[in-house]
Structures are given as structure tokens and as C-alpha cells.
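As a starting point, one isolated chain is supplied in C-alpha cells, in the form predicted alone.
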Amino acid sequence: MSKPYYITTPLYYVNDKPHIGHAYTNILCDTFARFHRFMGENVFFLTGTDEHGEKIDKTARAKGVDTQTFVDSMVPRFKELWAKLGIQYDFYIRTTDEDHKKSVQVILQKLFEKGDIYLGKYKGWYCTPCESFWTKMQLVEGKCPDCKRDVQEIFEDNYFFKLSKYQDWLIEYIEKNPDFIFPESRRNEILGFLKQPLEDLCISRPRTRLAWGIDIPFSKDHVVYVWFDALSNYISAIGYPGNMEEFELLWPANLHMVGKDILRQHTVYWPIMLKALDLEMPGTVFAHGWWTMEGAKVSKSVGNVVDPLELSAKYGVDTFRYFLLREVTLGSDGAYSEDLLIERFNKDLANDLGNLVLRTTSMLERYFGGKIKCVNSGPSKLKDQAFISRDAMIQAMKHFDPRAAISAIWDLIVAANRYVEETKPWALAKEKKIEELGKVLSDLLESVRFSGMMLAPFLPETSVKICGLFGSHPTPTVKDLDVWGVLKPGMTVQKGEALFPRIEEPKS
């Protein structure tokens, strides 16, 4: 057996209910696993919730309930939301689960006993909302650097991690695999900061300050420190250090998916604690950027949050995933507006994809009664566009650009709606000109039938409806796309609906 395409998200954090960050990061990773599936692969994603930490703790006695049963109280929230967005991950991870709490503390005792976790003094500035020590020389005007709020002067007995010993490697291992971090920004920056000394990593907190994490397993007085257990995610959860037979199939992982707020996480902490573990490296960790709402960043911690329960609910699923992907280029800021999806809806998905297939199949049924009268034997300028926008979407799936691979679905859909126009089927009809309006019309129904199949990994719901008119497998691959002229004299299309009938003022 292959091995088979490994995706990952982050965990998310359980303190509150997930919004339009945490959805474009599972629509992503969603778009391109069904992308490698779409190509014949094997897949394997996977998704979770991290579910320790201060921040947690707090949040659940402020409510006043036990940590565990906040925690579950949230989880739903997360695994409701991917269902209603179509998500399909293979595993679902919690940090609270038996199996990860093992697997931590069987790294932990292996990097332990090798040295590269010693116990030291402490001091520094912590940050509670992002779980993260800082050095006075870090803060800005005496703040958390990524946040912005108050931190705490903290001194304490603390475990580190030997950050700093793999430092020289990890550079040379960056410089070596520029395929590593993407987009290239996001590399250069990651460069830029391993450029100062690598302090080590503080990986525990005093049980006497925090009780709610993993415990360490050669400290009675101490706990996990949350990060370095919700890393660890991506290896405990296909099996290390229990089931190595299933590690060894899926790890490496071909691609974290991360937003661009937990980059340093990514590509120094965890190839470093990979290194000290002799496993091998990811094979891409890609930074997306954030959304925005009037230039601020959509977050919890702001209060500016999008629910994208609410706003699938109202436009569509594949609306929602529409917007996202193809709104900005992977790697991107993106500005969220509701009068942007809207402008989104109305232009692309109304007039240019819902247009083409409901007049189109309406011709059919109007002039042959929904039967192929004939099709066309000759050259097609549609044909040619619909192999060069197969090629293209492929080719920039390949090189992590939705957006791009839309666009060249969307060069197929734009080229058919302009050849209605330019052939007018409604004149041939007229002046009798059956053999010229079958050809024609054919044509068109076979850039109908690829372009829903391309769209698959994009809008799966859409792509389902459209391939359903021609009777084609709801789940189509690339070898769908290896013949144009499937469609044959006397086979019946059904009339397609209006598939997104137009948006003509915001609704409130």
C-alpha cells in the first residue's frame, strides 16, 4: 500500500465557540484532501481540539464546572460545525484523550533520558491569552508581542527543552528544503528570528499553579506545558510510540496547515523535538493569514468573530467555501465583508456557473426534449479550454493556490457562457438549423459536466448536483477528466435548477 496524502490542521483551542479562522483552516485542508483524492490517492486528515491549558482552566472556573466537562461541552460545538460545512477528516484528536496523554509522556521520558530536558530556574513574563513566556527584551511597551495585553512577572522551577542545541540544524535544515515553510515570506521570517540566540523551551508549569494538563512523568510537581502536548498531536495520533506499524504508513505528514499566529510553533519548536527524536520532518508546514473586519484581525480574543454556522445557513455551504478560497491567494490576508460574499455570489456563482447550467440544460429540454440530438465530431475551441483548465487546476493545487485553481475552472465556465453568446443556439433553433444546434449544444453540456467535476474538491455539494444531471459518479476523479465527448446521441440530461438564484440586496 502507498502512502497515503497526510493533512493536518492545528488543534483548536475548546475556550470558546470556533469561528471563521477555524473554519477556513479545516475548509482548506478539506479542499485538498479531497483534491488528492480526487487525483487517485490515499488520504489521511486529520483534525482536534487541544484541550489543555491555563487559559482553559480559567475559562471553565469562571463558569464554574469541572475542566472535563467543560471540554466536553465544547468539543460538539467544533465536530457540529465540520459536519454542517461537509468537512470529511479521518480522525478526530483530543488532547484529553488516553492515548495522547501516553504518547506525551513517553516523548517526554525519551528526551528526558537523552538529555535534551533538563529542570531550571525561571523567570520571565507570561502571557496568559496566548500561553507564552517572553523575555523583558521581547515585550513592547511592556506587552505581549503577539497580543498586546498584560503579562505576569513569573519565577519559578521549570523543565526546558533544548531548543538551542539544534538551533545550527535547524537552520541548515531550512536553507536545505525550501519547500519546507510556505509561502516564502513566511521562510525568510523564520530565518530572520533563528538569526538571534534560540533560547530553550520552558515545556512544564508548577502543579501548585496549574493542575489542569499532562503529567509529567519524572515530576510529581509539575504538568505539560500546552504546547508541547498539542504538538505532539500530529505523531500520537497515528499510533507513536504504540502502534508503529500505522506510524510508519502515514508519517511523514505531507502538509500542516497552520494559520500564520502559531508559525514559530511550527518550524522551530516541533522540527526541533522531531530532530531530538530522530523521526523525520513534515514535508510542508503552510502559513495562511488571517481574516479581517475593517483592518482586525477576526478573533475571539477581539470580539469581532464571524460564525460560519450562521453564515452557511444563510448562503450556502458552498457559498462559504467559494468565498474563502477563492477571495485571496493561500498565504494571504484576507478582508471579510458580507457585501463581498455577496458581490462573490452574484457575479460568479449566479451569473457565470448557475447561468450556464440552467440555460443550458434548458436548451436541451426546450429544443430536444433533454435527449443528446448529436454531438460534435470536429474540432472545439471548449474542448481545448476544458484540458487547459484541467491541467492548470491540477498544477496549482500542486502548488498550494485554491485560488488559481478556481480561477482556471472559472477560464472553462466564463469560455462556454461567451460561446452561448457568440453561437446563439436560439437562432439556430429558429432558422432549423437541428445538426449545427445539437453540436453546439453538446459542447456545452460537456464543459457543463467537466467543469462540475473539476469543481469536486471545491464545492462538493455543487459538484454532486452537476455531475447528478449527466447521471456521472457523485464522487468523480482526474481520469473523469481524460475524455471530452462522453455524452453520445439519444442520452438524456436532466434540467438543471437554478443552482444559486441571485442575491439582489443584503439581507439583514
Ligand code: MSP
Contents of the next structure:
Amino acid sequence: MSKPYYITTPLYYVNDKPHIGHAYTNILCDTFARFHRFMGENVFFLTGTDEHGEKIDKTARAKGVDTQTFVDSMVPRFKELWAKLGIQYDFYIRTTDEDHKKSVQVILQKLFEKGDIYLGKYKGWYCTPCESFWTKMQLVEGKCPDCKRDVQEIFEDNYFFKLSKYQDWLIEYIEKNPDFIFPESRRNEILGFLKQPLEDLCISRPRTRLAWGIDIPFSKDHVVYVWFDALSNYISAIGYPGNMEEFELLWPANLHMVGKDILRQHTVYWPIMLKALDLEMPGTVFAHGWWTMEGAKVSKSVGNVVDPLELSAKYGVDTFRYFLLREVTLGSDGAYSEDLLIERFNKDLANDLGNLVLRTTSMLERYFGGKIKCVNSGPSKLKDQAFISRDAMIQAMKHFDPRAAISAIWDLIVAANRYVEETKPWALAKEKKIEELGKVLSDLLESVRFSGMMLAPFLPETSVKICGLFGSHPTPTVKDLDVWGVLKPGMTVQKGEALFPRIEEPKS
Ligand code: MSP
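Alongside the form predicted alone that was just displayed, please also present the structure of the form predicted in complex with this ligand.
Everything in the complex follows now, all chains and molecules, and the chain you saw is the first one.
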């Protein structure tokens, strides 16, 4: 078996239910996963939840529940959302899984024996009322960033991971591998950060302060720092070190999709962890932007969350996916508003796509009882456009640009609508130009069929509906896009439903 395309999402913290930002990352990864399946590749798509650490422990305690019970109660919320959004992942990892914990311990032990982990002093500031430990950078005017009260300077015995030892290697690696970090502006940001000496990473927490974490095999007094635990998931989930056969088939990951706020962990800590373990580097770490509302990042702490379950129930999963993928170029921030979503819906989905499907299939029914009359074997500008769109869509996805990929599909949809206006099938019918009418309709319906297949990675539900009208395979692959002219005289095409009826005002 050839190496599957291995794609990962970050692991989401379970201290609250998922919001639009989390849904965005998973929709992006799902789109790439579907695209690679569409290209005929095997795909392994990993997602999951990050369940250790102080934040989660505190949230559980504030609710008066045992932390394990709390995290167990949160996981179904994530799984339910992924099911509703049609996210086709292959494995869901929880950092509280026994296999994951064992794997993290093996990793720690290896790095400890190699001398890359050592015991040192960790300096920080402690806020007694909040029971929070802060680094100097986190303090606000020397006070606790949460409650603004005084903090006490403390020193702790903790374990450190020797990032500094690998700094020169990492700089050289990033410089020699232009595909490792995208977009380029983020790559430059990381290279800029690496100009300063790298401090070693404190990878433990004293058990007296935080017990909710993975045990450190060489110290009964410490648990593992949550980032070291969480990053290891990308290899623990695929069998490292318990099932090396699976691991060797899947590793290295082709794509780690992450938000721009967690790029440093994925392009500094993580590659150094892998290097220290003598493992290969992942192909690409892509940092996407943030969804904002009225200028602020959508987040639980700001309190401006947008509920993806609610939105997809109101407007449909494909509408939600379409908006997120089409509104911004991958890598940039996007401003979310329901009005913008409705605008996109009415213009692109209702007027362009929905209208094309409905009007072409209705005309076939009206003029020819739903059966293809004849086909156009001569030159066809829609045929030319279909292949241009197909190639552009594929190229755009290979360059991590789903927005441009969708735009390429829309070039065909818009061209087909324009063709209806130019050829005026209703006039041809009136003038009894049956042969010409038959050819025009077959070209239009081929365009609909092509568009429906190309939409599979982006709008999966809509794609299945459109393919269904032609009796085609519900999960097309790129091979189906080799041929224009599958429709033959006598074949039936069903009349489509109104896929996206216009929305006049926000639904309540
Ligand atoms: N648990 C860590 C990741 C560990 S990965 C080994 C974490 N979790 S998180 O739940 O806070 O965030 C997960 C992802 O959601 C991040 O990639 C983050 O960028 C993304 N988003 C959270 N809010 C967001 C927006 N408002 N917009 C877009 N994505 C953002 O970090």
C-alpha cells in the first residue's frame, strides 16, 4: 500500500464547547482530506481533544465535578459537531487515552536517557487566590492577568527539554525546506523568532500544584506540561511506539493544519521533539488565520462565540462550509457576520449554482420529458471551460488555496448561466430548432454534472444531490473528470429541487 496522505487538526481544549474557530480548522482539514481522496489517494485524517492541563482542571473544579468525568462529558459535544458537519476523520484521539499516555512516557524516557531532558529551576510568579502560575511575560503590569492582584515570585524544580541544542539545526532545516511552513509570512516570522537564543522548554509541572496530567516516568513529583503531551499525539495516534508497522506506514504527516496562535509550538517545539527522537519531519505546517467579530478574535474568553451547530442547522452544513472556505484566503483572518453569510448564500449559492441546476434540469423536462435528446460532438466553449476549471481547481488545492479552487469551479457555473442567456433555449424551442436545443441542453447538463463532481470536497451534500440527478457515483474521483460527454441520447436526468432557496432576511 502506498503511503496515505496523513493530515491532522490541532487537538481542541475541552474546557468549553466548540465554536466557529474550531469548526473552521476541521472543515478545512476535511476539505483537504476529501480532495486527496478525490485524487485517488488513501488518506488518514486525525482529530481529537486536548484534555490535560491547568485550565481544564480548574474548569472542572469550578463546576464541582471530577476532572475525568468533566472531560468525558465534553468529548461527545465535539464528536456530535463533527458528525453534523460531515467531518470524515479516521481516528479521534483523546490525550487521556491509555495508549497516548504510555506513548508520551516512552518519548520522555527516551529523551531523558539521551540527556535532552534535565532537572532545573523554573522561576515564575504565583497568584495564591487564583492558584495560578504565571511567567514574567504573562503578568500584566507585574500583577496577575486574571484578577490583577499581587503575585509572589517562586522557584520550582522542574524538567527542561533542551531546545537550545537544536536551534541551529532548526534554522537550517526551515531555510532549506521552503514547504515546511506556510504561508511564507509565517515562515519569516518563525525565522525572525529564531534569531534570538532559544530558551529550553519547561516540560513538567510539580504535582503539588497540578495533578491533572500524565505521570513523568522518572519523577514521582511531576506531571507532563500539557503542550509536550498534546504535540505527541500526532505520533502516538498512529502507533508510536506500540505499533511501529502502522506508524511507519503513516509517518511523516503530510499536513499539520493549525491556527496562527499555535504556530510556534508546531514549528519550534514539535520539530525539535521529532529531531531528538530521530524521526522525520512533517511535510507542511500551515497556519490559518482567525475568525473575528467586530474586530476581536472569536473566543470563549472574549465571549463573542458563534455556535457552528446553530448556524449549520439554520442555513445548512454546505452553506456554512461554503462561507468559511470562500470568504477568506487560507492564511488570512476573516470577519464573520450573519449578513455576509446570507449575502454569499444569495449571490453564489442561490443565484449561480442553485439557479443553474434548477433551470437546466427543468428545461430538459419541459422540452424533452427529462431525456437527453442529442449531444454536441462539435466544439464547445463550456467543455473547454470545464477542463480549465478542473485543472485550476486541482492546482489551487495543491497550493493550499481552497478559495481559489472554489472560484475556479464557479467560473464554469457562471459561464454556464451566461450560456443560457446567450443561446436562449426557450427561443430555440419556440422556433422548433430541436437539434440545436438538444445540443445546448446537453452541454449545459454536462456542465452541471462536472460542477457537481468538482464540488465533492467542498460541498459534499450538494455534490451528492447533483450527482444523484445523473445517477452518477456519489463519491466521484478525478478520473470521472477525464470525460466530457458521458450523457448520451435517451439518458434520463432528473429535475433538481431548488437547492438553495433565496433568504430574504436573517433567520431567527
Ligand atoms: N489544545 C491546543 C492545541 C494542541 S495541538 C497539539 C489549542 N486548543 S484550542 O482549542 O485553544 O484551539 C484549537 C485551534 O482552534 C487552534 O488552531 C486555534 O487557532 C483555533 N481557533 C480558536 N479560535 C479561533 C478563531 N476565532 N478563528 C480561527 N481559529 C481559531 O490551542
